[in-house]
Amino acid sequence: MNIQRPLVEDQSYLRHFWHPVATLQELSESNAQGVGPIGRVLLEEAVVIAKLDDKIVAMADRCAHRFAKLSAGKVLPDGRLQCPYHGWQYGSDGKCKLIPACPNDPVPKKAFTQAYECEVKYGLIWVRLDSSWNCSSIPYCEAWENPEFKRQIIGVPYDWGSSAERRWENFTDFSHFAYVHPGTLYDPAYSEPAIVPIDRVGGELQFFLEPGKDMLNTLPPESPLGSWTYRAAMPYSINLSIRLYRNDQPFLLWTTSSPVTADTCRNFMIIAHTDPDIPDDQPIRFQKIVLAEDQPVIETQPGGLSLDEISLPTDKVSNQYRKWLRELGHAATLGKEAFEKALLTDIIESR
C-alpha cells in the first residue's frame, strides 16, 4: 500500500486562526426571524451559529444532556437557544440557563456547551475555535477599504471535495492557467510561468505577477487580465488586487477556504469593481465558469498536501506556502511564543 506522508502531521494549529463558516445572508434566510440556528462543520467539529440577544454567537453543536444537535432546535423570543430534544435552554455564553424537566433545581455546572469566539466581517461569520493565544487576525479584504470600488459582491459559498490547502494552491498556481483555463483566464501559448519574489509580511505571503498584455486579444472581455497583486493571509485567504489592462481600473477577487474536514472545504468569494451599473451576476457568472474548470481537476487530488509530491522551481509560490505551513505546525507544538514568531516574523525577498 502506498501511504502518503502528510505535509503537516498535526493539524491542530489551524484552530488558532479565524475561519468563516457562513454568510450573514445565510443566517438571515435561515428562518422568518433571521436568527438561526444553522449548523456548520469547521475542522471536523460541529458548530452551531445563532443570533441571541442581537449578537451572533458560535457554540459546539451539541447539547450537554443527550448530545442532540442544537442546530436542530430554535431560538426563543428571550434570546436563548433551545435544544430540540428535551428543551434545555442555552445562553450566548454556552451555559445552560434552564432545564424544563426540573426547573426548580440548580443547573449542573457541567451543563454547558463550548462557546467559540465569533465575529462578523465582510458580510461573513468568522469563528476561531481556540482564542487562547490571540495572535491571529481576520484576514484583510480590500473590497470596502479602496474608495475606487463602487460595488462589493458577496458570492454564494461553494463546497469542494478538496482540502482547503489544495484550494489555496489552486488559486495561486501560475502553471495551471494554460492547461485548465485556456481561452478564459490565459492564452495556452504562455505555458512557462514567471518565478516572482515572495515576501512574508504580517502573516501574509505577498507577491506580484504581470501577465503578458498580448493575451488581452485572445481572452473574453470578462477575463480579469491585468497586473495581479496578491496578499495571501495564512492559512487560506487570498486578496487578489487586479489593475485591469483593458481599462486601467481596479478589480478585486477575494477568496478564502474554510476547512470542513481534512479533505473537504467550504469556499467564500468576494468581488469588488468600479462600475455600479454592471449587474452583480455578471462577474459572478464568469467566476463560476472558471471554478467549473478548476473543480473537477482539484477534486482528483487525494486528501491534504503530501511530502511525497515533486516540486519544481516554477512551483515557488506553493513551495513557500508549504514551507510556512510546516513551520507553523511545528511552532504550535512549542507554544504561543514560538507560534506567534513563526506567523508574524517578516521575511522580505523583493528588495
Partner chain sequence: MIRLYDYALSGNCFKVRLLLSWLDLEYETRLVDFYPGFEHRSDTFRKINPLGQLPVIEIDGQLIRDAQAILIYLATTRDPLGQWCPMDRIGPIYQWLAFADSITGTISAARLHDAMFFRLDVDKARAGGVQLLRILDDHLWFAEWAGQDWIIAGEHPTIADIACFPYVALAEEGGIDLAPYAAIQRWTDRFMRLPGFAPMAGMMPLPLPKEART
Contents of the next structure:
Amino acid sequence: MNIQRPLVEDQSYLRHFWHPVATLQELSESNAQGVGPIGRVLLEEAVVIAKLDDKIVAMADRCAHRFAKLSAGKVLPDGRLQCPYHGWQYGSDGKCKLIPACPNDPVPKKAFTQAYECEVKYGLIWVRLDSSWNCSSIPYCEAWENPEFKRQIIGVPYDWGSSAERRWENFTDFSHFAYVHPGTLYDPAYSEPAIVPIDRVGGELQFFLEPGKDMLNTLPPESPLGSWTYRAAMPYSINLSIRLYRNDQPFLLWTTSSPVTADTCRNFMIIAHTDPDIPDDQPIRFQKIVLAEDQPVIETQPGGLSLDEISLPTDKVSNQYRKWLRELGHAATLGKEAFEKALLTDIIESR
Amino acid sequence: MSTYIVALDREVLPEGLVRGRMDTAELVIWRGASGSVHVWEDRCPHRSSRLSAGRNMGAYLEDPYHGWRFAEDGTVIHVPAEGGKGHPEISAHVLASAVTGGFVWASAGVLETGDFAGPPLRPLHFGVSANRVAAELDPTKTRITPWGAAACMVYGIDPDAMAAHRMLTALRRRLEAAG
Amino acid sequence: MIRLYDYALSGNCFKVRLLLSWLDLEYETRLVDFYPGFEHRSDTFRKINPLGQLPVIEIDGQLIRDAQAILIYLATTRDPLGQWCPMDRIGPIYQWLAFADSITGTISAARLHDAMFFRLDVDKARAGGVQLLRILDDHLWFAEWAGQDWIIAGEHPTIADIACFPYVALAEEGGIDLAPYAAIQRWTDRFMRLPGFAPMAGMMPLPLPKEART
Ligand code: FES
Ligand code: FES
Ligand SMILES: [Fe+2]
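What about the form predicted together with its partner chain, after the form predicted alone?
Time for the whole complex; same chain goes first.
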C-alpha cells in the first residue's frame, strides 16, 4: 500500500494559537455554583477549566502529587481548586498553596500544575497552550461588532470524528455543496464553483464568493443564500459574513474547530442575524441538518492531511490553506521570528 | 505480499459497493457494467474520502464528497467542479485481483490465487488476530484474511454449510471470550 | 388528522415518517426540539408522553407513544392490503420489533453519546450493538441464501424492516464499523432503493445518482 506522507510533520505549532475549549454556558451549567471544574482535551492535552475568585483559569488537568485529574475535584469557597485524591489545593497560577497532610510545612517548589493563558470572548473560553511567542490573537468574530445584528446565538458545541483541518476544509469547500447538500445549501445544477482570489491579511485567509441568485427559487428559505465574505483566522476559525439575496440583510455564520486529538475536533458555532423575533432554535435547526449531511462524509476521511492527495485548481481554497499550514508548521521549527513572519506577512491577490 | 480472498463473487452485486479489508488497507469491491469485479483501496485520491460511501453507477464509481467519477479501470473520467472534465492521469488505487472458485482474490503485490473452490460458507468476521484463528482451522477448507492486527475474516468451503457455520461461530465465541 | 410529534434527526421518528409516507397518509407535524433544546424532557411534553420520548402520534382520538407501537397501529389499521404487517407472520414480526427496541438501547445510544453528548457507557452500548448486528447479519445472509430479501420471509418488506433499518444504517455515527456486515449492507441498499424512500440526514449512500435527484 502507498504510505501517506503528512502535510505537516511537526504539529507543535498549533500550541501557539488560541483555541476555544468550552462555552461559558457549559461552565456555568457544570454545577450549582457555576464555577466548574470541567475537564477538556486540547491538542491531546488534558486541560481543566475552573472559575477561581471570579477569574476563569485553565491549567493542566493533572495533580502534581499522584497525577489525579483536577477536573474531578472541586472549587473551594476561597477560590482554590482542590484535588479529589489527597486534597492538595491549587491557586489560579497553578501553584499548590496547601497540602492538607502537612499543612505547616512549606509547599515544595515542584508542587504546581502548568497554568495556561485563558480568556473569555464571544461567550467562549479560549486557551493558548504556549504563550512564549505571544504573536497570535483570538480569531475575529463579527457577531457583536456589526450593529445591524440584533440577535447572536452561541450554539452548543458538537464533536466530530475528524480532524479540525478536515472540518475547516469542509466548511470552506465550494465544490461539495452540489453533492452533499443538494436541496439544503445548493442546487445540484450548480456544481462548478468560481475560482476566487485569496488574500492573507493579518493572519487570516480572506476571500469572497457569489453563488447564483436563481437558486433562490429552489432552496428552502432558511438556506443562507447570498454573497459570502470569508475571514478565516488561521488555523481553524471561519467568519462567514453573508449578505442574503432574499432580503439584503446580513447573516453571520461563525465556526471554529478546536483540535481535540489528531482525528477528533470539537466545533463552536455562532450565528448572528437581524431579526430579533426569530426563535433561536430555527437557524440552529437548519444548521443541524446541514451538519448531519456533512458529518458522515467527512468522517470517512482520515484525520491527517496528506501530501499525496491530488489537488485541482478548483481546490484553490484548500490548496492555499494547506500551503499556509505547511509554512506555519515549518516556520515554528525555526523559532519565533520565522513563525511571526509566516503568520503575519500579508499577501494580497485580490487587487 | 500475500494474496487474500476479499469477497464472495456472488455477493458483489451490480450497483452494490462491498467494503473489505486486507491487512491494514481498507478496500472497496465493486462490479462494473462490464461484469468484471474491481478491488480498489477505499480512499479517493482527491481528499481521501471513502469511495465505498459513494455510488456504483455501473460504468463508473462516483465519490460521495465532490462527485468525481472513476471508470472501471480506475481513472478519473468526470470532475463536476471542472464542468465534467476527465483526468486520465489521475487514478484510484487499483489492486491486482481475480475471480476464481467463487471467490474474489486480491493482492497489493503479485496475485497468486490458489485452487480453492467449493460450496462457500458464510464469511465470518472474528474479533481476534488471523494467526490465532489459523491455528484452529483446517487450511484445506478455510482461507483467512487479516483485518488489521486484531480481527480477520474467515472464508471457507464445506458441503455441509450449516454445520460448518455452527462450528465456526462456536469457535469465534471461544476465541473472543479468551480475549 | 394524524399529528406526529417529530424530530428530524431521530431514527425512531424517521421510521414513522417512512411508514406514513408509504401508506400515503396525510399528517401534520409538531416539531419537538430534542437537541439541543431537550424539549422532550419539558413538563409540557411529558404530558404528552410521561417517558419523555419521541415519537408520539395523535390518531383516532388517542395518543400512541413508542415507535414500534405506532408502526403496528398504522400497519394494522391503515394498510388495506395488509402488506406491512401480514397477520400470518405476526410472531416473527413482533420478535423483530422487540429486536429493534434492543437496537435503540445499544446502537442508537452510542449515537446519542457521540453525536449529542449523552452521558452513558458507550463501550457497553457499542459491544451490545455489535452482538445485535452479528445476529441480524446472520439472519439476513441465510435469508438471502433462501432467496429472501427482507427480514420476514415474503415478497414485500414489513414493519420489521422499517423498525430495524434507521439505527442500523446510522450505526457509524455511533462509532460502530459496519464493514464486517456485508449482508446488512446489501439489505440497507435494497431498502433504500424501495420506491418512495427518502433518506434522513446522515444516511449514506444515497440510492440514486445525483442527476435523478434534481
Ligand atoms: S493526587 Fe492530587 S492530592 Fe494526591
Ligand atoms: S474526495 Fe473524492 S471527489 Fe473529492
Ligand atoms: Fe458542507
